[in-house]
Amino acid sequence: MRKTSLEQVYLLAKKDKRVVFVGSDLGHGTLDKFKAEMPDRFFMEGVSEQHLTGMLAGMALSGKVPYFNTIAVFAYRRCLEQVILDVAIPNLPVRIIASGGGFVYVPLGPTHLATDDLAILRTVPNMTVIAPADAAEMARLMPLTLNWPGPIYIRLAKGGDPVVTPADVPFRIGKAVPVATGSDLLIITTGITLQFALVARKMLAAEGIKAGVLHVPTVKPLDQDGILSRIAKVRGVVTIEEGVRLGGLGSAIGELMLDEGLVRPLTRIGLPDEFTLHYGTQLEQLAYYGISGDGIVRAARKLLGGRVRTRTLAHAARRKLLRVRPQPSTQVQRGTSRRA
C-alpha cells in the first residue's frame, strides 16, 4: 500500500508542478526516481516533524500541494499542535501519508502504535481522514487527493494485504463503498478490516444469518446518507476497526444514528480504553482484541440473539399489560405509579 501511494505521488508530480514530496527520516531509496527527475521538489528531512509541519504549511501557502510521509505516530501525534494551528485552521492542502496505522509497528511497543489516529484526527475541523483497505483502493484514491480542498490524513497499512475492494465501484472521497447486501446484519468496516468482514459474512451465511458489508474508507467526512440508508434495512449493526473504540469509526456511526433518531442494536469491535502492553505480531494482536472474522461472528451472534430475546420479553410484557385492567380510582393504590 505504501509503495502504491508513493508511486502515485511520483505520477502526480510528473503531471502537476505544484506537487512536492517531503519525507521524514525515510529509508534509503525512497522515491529515487522522484529525487533524480525533480530534485527541486523532493525533500528528505530529519526527525523534526513539528518543524516539518510548519514547512508543509509554508509550501501550501506558496501554491504547492505537499505530500508528507513518515511513520504514522510521528505524522500526527508528535506534531498535533502544528497540524491543528498551521494546517487545519487555515485549511491548507497538505497531504499526510501515515505509514503503519494500527498494529503495524507493534513489535516496537506501545509508543509506535497508531491506534488512536482516526479518533483524534476526526475531531479536527477541516481534516479529511481516509483509511483504504488495499493497494487497489489506494491507487483509485490518490489521484483524487490532488485538488481536494483542505488537509488530508491517509492511513497506510502494512502492505501486502489482500485486494478485497470491488474494482467496479469508483472511489469517491466522502462516500462509503457497498460491498455486499444482507437483511439481518450490517458490518461496517474501515481500512484493512474489510477483509475480516468478508470472511465473517461467509461464516454467518452458513448459520442462516444474512450479513451485508459496507466499507467506509473515508472516516471523515462521513457518508451520512449512504450509511443511514443501509442501517435502516437491517436488524443490527457491527462496526470493526483497527483502532480504539473510543472516538473511532464505531463512535462516529453511533453518533450518526443517535443524531438521526435511527434505533438499531450496535456493537463496536476495536480496542478498549487501555494501552496495549503485550507483544506479538499484528495478526496476533488483532485476534487478541477480536478484530477478526471470528470476532465479528461472535459479536453478531450476541447482538442478534440479544435482539431476539429482547423482542420476546417485550412481547410478553405487552401481553401481560393487556390483561391487567386498572380499576378507576381517585386514589393512588399502594405499589402503583402515579403515571399509570
Contents of the next structure:
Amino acid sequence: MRKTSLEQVYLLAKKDKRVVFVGSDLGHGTLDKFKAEMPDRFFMEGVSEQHLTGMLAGMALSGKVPYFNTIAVFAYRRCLEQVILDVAIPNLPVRIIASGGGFVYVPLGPTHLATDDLAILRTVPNMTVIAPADAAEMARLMPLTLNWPGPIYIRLAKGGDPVVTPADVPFRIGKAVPVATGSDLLIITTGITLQFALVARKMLAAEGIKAGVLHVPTVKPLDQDGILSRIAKVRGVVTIEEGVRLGGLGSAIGELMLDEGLVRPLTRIGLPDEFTLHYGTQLEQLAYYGISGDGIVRAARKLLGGRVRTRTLAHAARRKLLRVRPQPSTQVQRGTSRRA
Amino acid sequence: MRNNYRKSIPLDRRSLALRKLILSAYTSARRGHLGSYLSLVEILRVLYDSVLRYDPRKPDWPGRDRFILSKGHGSVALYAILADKGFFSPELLPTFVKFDSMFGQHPDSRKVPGVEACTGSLGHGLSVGVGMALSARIDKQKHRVFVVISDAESQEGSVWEAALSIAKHNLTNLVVIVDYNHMQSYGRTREVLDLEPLAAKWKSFGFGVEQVNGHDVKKLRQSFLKAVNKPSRPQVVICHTVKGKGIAGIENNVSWHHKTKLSDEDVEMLYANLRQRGSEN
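Other form of same protein, the form predicted in complex with the partner chain, not the form predicted on its own:
All chains and molecules follow, beginning with the one already shown.
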C-alpha cells in the first residue's frame, strides 16, 4: 500500500509541477526515481517533524501540493500542533501519508502505535481522514488527492494486505463503499478491517444471519446519507476499526445515529481504553482485542440474539452494569478476545 | 558589548505615531501584550519603510516579499504598521479583539490583509517561512522571506530544527530577525532559560550573524539591507530591544508583558507617558 501510494506521488509529480515530496528519514532508496528526475521537488529532511509540518504549510501557502511521508505517529502526533495550526486552520492542501497505521509497528512497542489517529484527527476542522483497505483502493484514491482543496491524512496499512475492495466502485473522497447487502446486520469498516467483515459475513450466513458490509475509507467527512440509508435497512450495526473505540469510526457512527434519530443497537469493535502490554504481530494484537472476523461474529450474535429485538434501553443498561469484566492479565491470550 | 546594542535611543515622531496607533487598539480592548508590541515597532517600521517589497492594494501580489511575525503576540505592532501602510484603515484598529473584528490577539492570515500566516503558538513561523523560501527557489522567484521570532520563542526546539534546515538548504532568500528584548512573561530571559551566547549559537548553526540596536532606525536599515545583499550564507539579525520601549513605566517592566482589564487610570497613564516621552525627545 505504501509502495502504491508513493509511486502515485511520483506519477502525480510527473504531471503536475505543484507536487512536492517531503520525507523525514525514510528507508534508503525511497523514491530514488523521483529524486533523480525531479531533484528540486524531492526533500529528505531529517527527524524534525514539527519543523517539517510547518514547512509543508509554507510550501502550500506558496502554491505547492506537498506530500509528506513518515511513520504515522510522528506524522500527526509529534507535530499535532503544527498539523492543526499551520495546516488545518488555513485549510492548506497538505497530504500526510502516514506509514504504519494502527498496530503495524507493534513489535516496536507502544511508542509507535498509531491507534488514535482517526479519533484525534476527526476532531480537527478542515481535515480529511482516509484509511484505505488495500493497495487497489489506494491506487484509486491517490489521483483524487491532487486537487482536493484541504489537508488529507492518509493512513497506510502494513503492505501486502489482501485486496478485498470491489474494483468496480470508483473511489470518491467522502463516500462510503457498499460492499455487500444484508437485511439483519450492517458491518461498517474502515482501513484493513474490511477483510474481517467479509470473513464474518460468510460465517454469519452459515448461522442464518444476513450481514451487509459498508466500507468507510473516508472517516471524515463522513458519508452521512450513504451510511444512514443503509443503517435504516437493518436491525443492528457493528463497527470495526483498528484503533481506539473512543472517538473513532464507531463513535462517529453512534453520533450520527443519535443526531439523526435513527438508532439501532450498535457494537463498536476497537481498542479498549488502555495501552497494550504486548508485542507479537499486528494480527495477534487484532485478534487479542477481538478486531477480527470472530470478533464480529460474537458481537453480531449478542446484538441480534433472541433478547435483542425486545431489549429496552433500561434493560441494556442493566445488563451492562451487571457484566463482570475479566481481570487484566499480564499473559498474552493469543487468539482470544477480551472485548466482544 | 551587548550593552552597546541596548543604548537608549530617543524615538522620533514617526515611531511615536506608530505607538499611538498601537495604543488605540490596546486601550480599546484594554488587554494585550503591550511590552511585546513596543519592542517591535522600529523593526517593523524599517522593514515596511525600507526593505520589504509589497503592494497594500494587492496583498496577494505573487512577487511580494513574505513577512511572518512568528512572535504572534506582537500582533498589534504589525496591525499598526499595516494600517499605516494602507492595507486597511487605522480607524479599524480600536475593534481589536471585538467579536466581529479581524484583529485577534494573534494575527490570522484568513482575516487580516498582509498577514501571511496564523501565528501565536511560538516556534511555528520560521518553519512556515522555510517552506516559502524553498518554494520560491523551486519556482525561481526573486521574492524574499523575513521572519521575526522572539527571544523566548527561541526556547522552542522547533526553532532550531528550522535553523538546521535553513542552513542545510543555504536559504539566503530568508532572513531571521530576533526581537531580543531580554524579557519574557515570568522575568528576564537570562533567568528563566538563558539563550546566551545567542549570536554564537546561530553562528555555529551556519548563519551569518548581525547584531544591532533594535530601536536605531538607521542601523536597522543597514543591517537588514546587508542581510539581503547577496549573502553567501543564511542571515540572522539579532535586534537588541527594550520591552515596552517608548512608554515610561512600561519599559523593562515584566508586569506589562500581558495585561487584561486595564483601568481608566492605566489608559490615561499610557497616553500621558507616551506624550511625555515624545516631548523629552
